[in-house]
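Only one chain is given next, in structure tokens, and it is the form predicted alone.
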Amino acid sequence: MITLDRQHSWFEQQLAAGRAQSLPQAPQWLQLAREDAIEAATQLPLHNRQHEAWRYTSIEGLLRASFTGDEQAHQQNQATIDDLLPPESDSHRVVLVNGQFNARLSTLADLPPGVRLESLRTALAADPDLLASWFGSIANHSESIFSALNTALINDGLFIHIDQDIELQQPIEVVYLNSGLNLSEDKQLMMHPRNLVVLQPGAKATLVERFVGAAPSRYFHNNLTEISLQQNAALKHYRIQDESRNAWHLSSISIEQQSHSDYRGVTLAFGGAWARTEYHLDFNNEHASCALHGLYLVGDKQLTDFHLTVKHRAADCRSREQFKGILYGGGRAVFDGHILVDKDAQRSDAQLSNHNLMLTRDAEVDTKPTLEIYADDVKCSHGTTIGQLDPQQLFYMRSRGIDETTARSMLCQGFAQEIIDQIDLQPLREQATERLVASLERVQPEIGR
């Protein structure tokens, strides 16, 4: 059983296992960010079924895991890091191997003027009272456990800022490659990465990351993500979570957007045994949109959590937020997503869905999209459905010669397909249609038990 202490107790095993790894020499700004949140963590309440933002997804697992943050745990060979790396594609790559920036892999040359793409560890050394301006100012270490871990143990991650209306051709695509291949049982590999993402006024750029893990390894994978979109400006961002099917992963992207400005974001989830994506959006001027769309794929031994909250602060904003889920054998999934619509934001247009597929009998899923209004010259609205395959239409496709493991493939692929079609770029949309397809042929044995 979780109590208060047992929580405090493992951050700060986690701490002390991970200080020898953190920034060194940090600028006093971010000593002082670490301080807060090391002293924030000792406040927080227990994360458990009594905490809203919790309710539904125990972390009694990851408390009684132990993490290492030792510097040769993170070294890994050529041939495990060959193997996990995807394709090469037409895009400014950035590649972090257990959490720490590689220049080998990464590919960061022609970067066009205004444009900077870099390690956090190279932008704190060059430019550290420029991160100042942003550092901690959209994320919230003292909201969650895992935030000021994030927070106290930074050790890379990324730094991207484009300058006013340069819009970026090529994408940016981040690799996240983690392994723990070479650790004891008893000791998983833990990391932070810390990304801050800033489009000054009219700046356009697409942002992917893929998120890769070693199939049998165990480690945390605690990602924080801030964007900050200034007036006119315009993300298209997207999220492949493929991580180790023994792994806990932790992804939380914190979106302020100003005036005018366009986020549109893909998120996709496949692996993980304990995987849980937050999103956290700020509308702080009118007029500005957001589209989100997600799909997760939820097996056997996995839990696969999504949970949203889009603040609706500013008059005549939009947001969509579309989220399908697959499930089968004993997978559970969790959705929460909550819109808030302050007093003052009038004509606000909001809506937000949340569909599943169960496949057998055993899978589970708690889904709970919630409004929560304050003004009343709005366009708003949320749903949820959960269901199985329809047999009459397993029935006309066996009526029409077509097997009953395609039959429920094909009719799969069609329900997920409305989301990986969301993603613009052709090459990407293509990969996340095979590995879907692959997945779907993988579960056939599972389904209907």
Second form
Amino acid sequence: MITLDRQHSWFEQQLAAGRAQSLPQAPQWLQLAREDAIEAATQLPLHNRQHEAWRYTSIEGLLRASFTGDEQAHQQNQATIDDLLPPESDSHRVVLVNGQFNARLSTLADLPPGVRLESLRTALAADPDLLASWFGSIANHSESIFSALNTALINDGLFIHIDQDIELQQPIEVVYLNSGLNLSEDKQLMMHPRNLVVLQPGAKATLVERFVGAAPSRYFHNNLTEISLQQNAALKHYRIQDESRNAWHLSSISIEQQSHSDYRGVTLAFGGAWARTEYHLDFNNEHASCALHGLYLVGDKQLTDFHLTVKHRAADCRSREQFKGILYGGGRAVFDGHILVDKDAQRSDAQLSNHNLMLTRDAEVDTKPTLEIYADDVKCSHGTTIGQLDPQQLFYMRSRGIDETTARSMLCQGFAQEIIDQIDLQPLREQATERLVASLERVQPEIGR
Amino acid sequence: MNQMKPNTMLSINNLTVEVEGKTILHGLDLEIGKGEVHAIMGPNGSGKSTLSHTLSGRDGYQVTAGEALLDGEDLLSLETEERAHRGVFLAMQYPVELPGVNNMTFMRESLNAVRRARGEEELDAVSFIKLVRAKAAEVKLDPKLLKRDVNSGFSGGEKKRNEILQMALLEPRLAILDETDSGLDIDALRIVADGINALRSPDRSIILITHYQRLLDYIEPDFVHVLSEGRIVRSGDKQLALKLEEQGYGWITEEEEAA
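And the form predicted together with the partner chain, for comparison with the form predicted alone?
Full assembly next; the chain just shown is listed first.
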């Protein structure tokens, strides 16, 4: 059992542990934001079963661990980095090693005019006023003790700003290399990358985020991303979370959309012992659209949580969220999808679905899609299913000579592929498919009959 | 008792099968020679589908007595996929849809699994595509269906043609066609029957399970058997099927009772 005192003292401890490393010489508005976040954290209710946003996701394990932001530990040995770094791709690549921008591994040359892509530190030094006008304006960055901690301990991250009507051809690829190696059991590394993405009117871009972790290491990766899509802007946003199976991972993504803007997201979750991803998406002006497709593969000793809040605050917007999960072993998943349609958001068109494939009896999913509608002329639906592999399908495949393990794997892939197929970068789609298939082939024999 | 013929492919002796505790097949005997086409007819509930499912190894069909030997090997102790590797093919009455599983990928996986088991080289993607396109043309299956998910959204006739295509690819030794004619209009029936006839060969035996004589107008069987209450009660040539068409099954059961 955790108590409010315990929650407060944990926050204070991590704050103290991380503070020495947080960004020096921050501008005054940032100092104020930090202080506000710290103040807000002390007022937050306990994140336990009584708190709807944390109802099925226990933070007890996280609160038992203590972390350090030690700068020394951010140094990675080259072997680990080479091992973890995804294959080179035709992209503008930014690498953050344990939450800190790594210039040597990043390829920021050849950026077209009108595109800013740089570390948060660089941007703060170069153009603090530009950042000030966006920072904290999209996310409620002290909604939980974790977002408050991210804000209070701002250290580094990413700033993307694309000028009006610029279409960035090559994708931006952000790689988060995480590792807690060389640290003792009782002191693990924490990192709080903070990202700000602004697409000015008519701007278009593709953003890929990949989270990779050294296999056995334990760490807490806690990122917060704010995205603003101005009028007619369009962003494709692909995320592949493949953290260490011992890691805690929290992503909080806040997106605000202006009129006729379009957001297309695909989010895949494979790793982490405890991994939560929150999407907060607001339609602030008319005729905006979003489509978010998610896939989670969850096994023994894993908890994967997706929290979505889509707010239709203006008329004529369209939202689609489709999430699928495959669970095995003692895997646990949480899906909490909420669509809110304001009184004035007439002709809103919203669909939300969550389908789960349970490969074992011990797996567990808590799924809760909800609609909250105040307008009277809307088209909204939600649906959820929890099922097993169909014995008739398995028999059919086996009667064609396909062994049971392969048949199961093919059916799982068939279930999941439609999500991955939403990625329109071919190499990434293929890598994601390979990642899925490798996991499925590894887990099928464990599951047996 | 059946006489063991020298060219026997499948020998079923005293096969007794329970489904959910109820005995459906009561000591069925059947001998199928190489290259022969046997039609098995019978009223609803006589055990036709139980026979096909038992031979292909579906869960839930409990063999309580008897045996089925394929080329002398105990078929019933093999896993479903192993039976496929030995050359048993079941064309299903209701082919199953596999959403998300591409038809071409499925067939390649299937053919290569069977080829591996036979000790043959696997086919690479290019050779497979050539092969499957040619075979699809033979059974008049729209090549677009190869790119779709297995049977998903296929019409009844397309599903049956997709079954015959798989049969053509796998080149089974023993093909069991379970009510392949059901739900087909006359044109689709002719195409499917042509596909089956094209696969007749001295090394391949075929069991046609059907309600109606109609299919036998297109595929001429060597033998016709009547299944009733889980046993073969009458065997003959195609004349038997014609008589059944005219007179129904009643006269056989009456003769059975009189005997």
